[in-house]
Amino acid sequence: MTEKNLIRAYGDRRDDGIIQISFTLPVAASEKAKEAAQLYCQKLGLTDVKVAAAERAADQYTFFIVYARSPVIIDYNEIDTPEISIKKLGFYELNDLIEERLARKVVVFGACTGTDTHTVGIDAILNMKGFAGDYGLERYPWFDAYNLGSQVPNAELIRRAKEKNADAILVSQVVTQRDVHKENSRQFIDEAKAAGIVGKTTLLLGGPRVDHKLALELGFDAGFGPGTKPSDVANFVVHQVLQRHGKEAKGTHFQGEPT
């Protein structure tokens, strides 16, 4: 029997159960309105309820901040997860890795798809500047990287990529009202079927409400989501690539890697 480890939320102390929430109630500013927040987060079963702030989002919209205690404990040794642990190699040292197993460049495409505008995602992992003193894939001399921007339809990033036999394809969804990023992300998937790429291109989905068990349920190899850097995503396609090609064995450089 594994042992257990029972944890709780911690505030001011350890295991005093104090979280902080935010969230908007369709009323008024006023002091009816805090009441209202407060009884709300009662009736979610948490007690000692202070709200902190109470901000005028919009006309009958009010933005509030809670501090309360929750009485939630759960098992940390029960809880089983994918992750990707990256054993990183450097800028330098992933180039000379290319170009001693593989001797050609690594092609890669990406894009913010459907109707989503924003790229501020896909461009701090391909563009050359990258982000926090890590470089994009564009800087990467035994890189290919294709940024096709914002607003590519699924079967025109697919298509683009399928002409240059692209190693891996790079989605970014940043807009995730009403779960669009998903729907749009098993469109796809599906058109990935269609064109017979899935299993023979690396196929990645980025993105501030992605992780990578959320990428693996919609058909995806990996998920990065807030936080990546493009040298963890230059890392993952390089030692996917060789895998694919018999040229290093599976789980070399990644513990819990997708099977």
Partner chain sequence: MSGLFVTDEQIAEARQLASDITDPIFDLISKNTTISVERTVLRWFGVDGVGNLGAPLVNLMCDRLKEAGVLNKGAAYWYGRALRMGATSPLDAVERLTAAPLEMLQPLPPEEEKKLRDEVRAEARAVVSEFKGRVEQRNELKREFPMAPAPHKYVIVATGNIFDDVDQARAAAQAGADVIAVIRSTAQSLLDYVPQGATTEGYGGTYATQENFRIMREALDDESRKLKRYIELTNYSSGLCMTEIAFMAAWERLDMLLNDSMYGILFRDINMRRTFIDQYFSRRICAMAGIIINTGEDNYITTADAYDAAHTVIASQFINECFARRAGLQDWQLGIGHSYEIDPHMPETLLLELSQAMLVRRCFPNAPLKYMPPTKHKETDIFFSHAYDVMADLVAVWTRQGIQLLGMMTEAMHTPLLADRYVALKAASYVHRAARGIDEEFTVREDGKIANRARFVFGKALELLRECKGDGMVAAIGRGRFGDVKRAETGGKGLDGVIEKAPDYFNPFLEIMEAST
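Switching conditions: you have the form predicted on its own, so give me the form predicted in complex with the partner chain.
Below: the lone chain, stripped of partners and molecules.
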């Protein structure tokens, strides 16, 4: 038993439990609306509710910004995340690692599949330029990255990737209306199973509404959400490839891996 490390939200002193939330109620702005916001927050379990702003967002909608105390306490030591034993590698280190341990290029295919037309996510990860000063996979000399763009049928992406013996396939999903991203991602996994690449090729899902848990549930090997840098994906793929080829112990954890 490790000892407990109890924590609460931090406003300006330890354990004050202060949080800030904002939300809209579908009523006209009025004193009564403000009371409704109070009551709403109390029902969320908050105390010392201060409705800082009650703004008329439209005739029949009021937008609230609220500060309040939350009684919630969590034990930080209860949270189970894997131990990190390997540091995240930079651009040059990672290229060196591939050259040294694998001695061939890592082949990666990516596309925004289904009806989704948004290439912004897949471009940020794959294009030379990359994202926020972090180079895209095309820039890595030891990666062979193919960006097929948007509106690529799942089966087409898999077929093209198989032709080149891809080590990893990146599926980007931006549009999330009515969970179309989940539906399309499930269909991708069905196609991948039919093609016999599940468990052989590393399958990654990315997008603004994607997280690692969702990706695992859908049958992917990992999921990457907002703020992901190309180097995060590059590191993950390299470790996966090394592990699949027995060149690194299975289940080795590394810095920046998706959780």
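None of these values were measured; they are calculated from a predicted model. Rigid core (definition): largest C-alpha set, two forms, superposition within 1.5 Å. Residue numbers count along the first chain shown, from 1.
Relative to the superposed core, Q243 shifts its CA atom by less than 2 Å between these two forms. Core-superposed comparison between these two forms: the C-alpha position of L214 differs by less than 2 Å.
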